[in-house]
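Quick heads-up: it's one chain on its own, the form predicted on its own, in structure tokens.
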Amino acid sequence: MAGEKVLVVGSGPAGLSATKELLNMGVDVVLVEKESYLGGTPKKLKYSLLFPELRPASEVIDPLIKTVEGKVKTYMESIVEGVKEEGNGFTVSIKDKSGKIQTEKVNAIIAASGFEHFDSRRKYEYGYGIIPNIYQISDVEKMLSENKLVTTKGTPPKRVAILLCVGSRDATVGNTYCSRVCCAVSIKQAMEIKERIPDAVVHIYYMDIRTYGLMEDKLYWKSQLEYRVGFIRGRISEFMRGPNDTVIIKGEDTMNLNRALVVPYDMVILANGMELGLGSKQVAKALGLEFEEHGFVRPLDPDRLPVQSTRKGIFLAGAITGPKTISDSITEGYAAAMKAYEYVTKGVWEESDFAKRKVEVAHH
């Protein structure tokens, strides 16, 4: 190797994997993260257990920092502002939170800062900040592994809703959308409030339900059959402050002749979908990169070129890209390190002119 270097952007799975299998084969890393810590979101919101084996999240996000922490130079509460072109790769410059600038020239650069939960308070009808004991799915996981799932009285709930889809398949807020894990998680977190609380009843409201793959019997038969969780196909139209902090959903069953609801509950959960967040886009644009239509960042191509981006030398992985599970973003990891070890190695970029038939398309 002679003195290959990679940039990888991001320390969420993704960034982790890809940090590792760098490392593994010989190249030297640099790591932006701009929070404090590494394991991005999963640290960030405490996940609990993960779908669909329920395992704790500390098991698989643990290992991958261990193999990271130290082994590579790193920039924490940092951002990359910019990048330019400079000989055979890129001179980035990366800002600290005290606004201090530093240069590193790499070879390519790894793009995995990962998505943000969408904001319920976006949704006002349901009360997401304003009416106490209703929570988002992201909020409900930290509770769930720091074990204080209670309600605002202090007492475990024994009367739980979940309402699916929330900033997700919704054009009112501009995502339509399947942010892809909700329903799983949403379930997973309907498995452990009944484990913690058995006599607790717990329905999940529902569009549709999307456990795809393997997931269905794991997750979708198996909350009901052993966890006894109740699913109700409806629309929900807004929740109201109840007596004694309680809240009550109001709507329609659609699966028995829009028969009106109107029910209490102690605590209501949100799933609330994912999105691009602000941390990601400053990424992109201070990368060049290209938007697809739902706001993620596009791919050169993204069935045949996953991981390649539109500029050439940087690469993609995880969520930057849409909707992932955990398990899928480190394997992208993976993808984009073997992919950008090629490039910096043997000078492989692919071709695709994918985008560029897509904008013509679109402006046809």
The other form holds:
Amino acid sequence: MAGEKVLVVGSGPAGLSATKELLNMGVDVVLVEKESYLGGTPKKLKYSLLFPELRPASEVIDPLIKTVEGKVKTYMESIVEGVKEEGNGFTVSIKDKSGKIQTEKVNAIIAASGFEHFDSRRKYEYGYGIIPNIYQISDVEKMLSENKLVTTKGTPPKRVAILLCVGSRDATVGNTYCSRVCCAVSIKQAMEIKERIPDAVVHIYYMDIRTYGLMEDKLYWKSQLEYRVGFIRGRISEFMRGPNDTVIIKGEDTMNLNRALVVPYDMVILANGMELGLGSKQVAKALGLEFEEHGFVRPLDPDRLPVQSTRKGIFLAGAITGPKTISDSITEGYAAAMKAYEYVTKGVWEESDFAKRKVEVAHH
Amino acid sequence: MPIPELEKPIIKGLIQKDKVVIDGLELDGTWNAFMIERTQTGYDPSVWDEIANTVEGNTISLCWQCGTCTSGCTMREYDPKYSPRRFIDLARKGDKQSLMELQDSLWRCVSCQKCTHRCPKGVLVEEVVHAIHNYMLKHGLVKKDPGTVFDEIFLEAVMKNGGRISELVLGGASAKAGFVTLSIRDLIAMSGPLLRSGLIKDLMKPSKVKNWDRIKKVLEEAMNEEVTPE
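Please move on to the form predicted together with its partner chain, as the form predicted on its own is already shown.
Let us now look at the entire complex, which starts with that chain.
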């Protein structure tokens, strides 16, 4: 079995865990990463604490990077330009920042190029990028990890509003799915803010709270019992600039139908969801993969074969197939590594006709 | 031709006061009518903190607004505005205005404890609702409700009459406070048996509890003691 080689695209939690497992099984790995560092989105956005255990993100990501760094052939600041089938493998052309193209012969490919956060500027009525003191959860992670959670006045915010489902569950931007992690991330951030600024008022505006599975008591209940984070049901419809760089929200408390809400806050955080992003779209195009109805990459069978793509020899891991938590992505990385190992050593490729079926989607 | 909108204000939330004093000046004429604010401009977070720091209200933070308490509530059949879930929600948000608007419902709990037994999160709903009501009373945000008035009359009668109630004093005070009491006809009907059995003596001059002077001190001390949760 000597000489088997697998290309891993992306070095986030999924890509790193897949690389690690393949190395452990004695398979050569070529890693392609668009950025100049390993670690993916958790490193790029400088994640502070991870839900639900509230442990530093570096505790999870750094060991993964350590086991991989320097042990595989890595193309940094490079992208996969194209793929040609050759024999029972692929010839991949990899383009670096300066435009230089190198080729690599591999037996299988794992696409783990992940997601990008929704850009809240597309919801113009929220005023992100125009009104000061409106941030996204993806900005706040960095502010928290660098301990610089301040308003434009340079003082810690005393009144904070967090709005959920920005760019998720919203037909006006074409995203009809739930991004799964934003509820948990927002509640985690609310608790982190209350931990640092105990006299701050934090309100979460929600439609549903989806701290699914084992996160219910650790996040949703705990935030109310121990931190007194306020939950107000209702989606804010617009933000206005108030005096002294405050942000005035306009909303409705749908739990107690009586009056419209016009409330000022020092800081507003938009819980922007997940999208496939341009990076992964380019990867999917270069590898010749199909998209499913939400814009993510379609697996061969979402239930039975979730880490196999619709193209033989290419495997998928992490948020490229839909919104996922870090632990989900790591699990999928392991699964994809195992499937790729079976494929390159024994040629195992299971078939399913699910992807070919015409799917009726409920349109809004 | 009369304009119906002007003759009969249909605007919800219009309040009229008999006497209005603003900046030391008493207003008269038509200036005594006000609109209740129609937008909510802020929540007072101190309400949640204060109620959660009382003995009765310290389970308020557990609530997750499922509505189990309200759907089985005894009182809700009689008063559709009576909703423990809503009281808890408003108190936690600090929406005092809405709680003030609900003051005719807020006091009506009959303490059947169905809500407390059914709550999936272990909120002591009955106690929490009383804590919310007590908060509103303490800060003068609601007028004294009939329940509280009767409690006070009852306690006063007990303390005055040596540890037990006197029906005459209690009846008189209740009538004075505007509660429905026995009619003259009922009193006449009752007086015959009372006179014949000799119970009239107890009614006119009720006997006291043994060692009342010492017990009274204990009771007064207990009532003045402020209890705070650990």
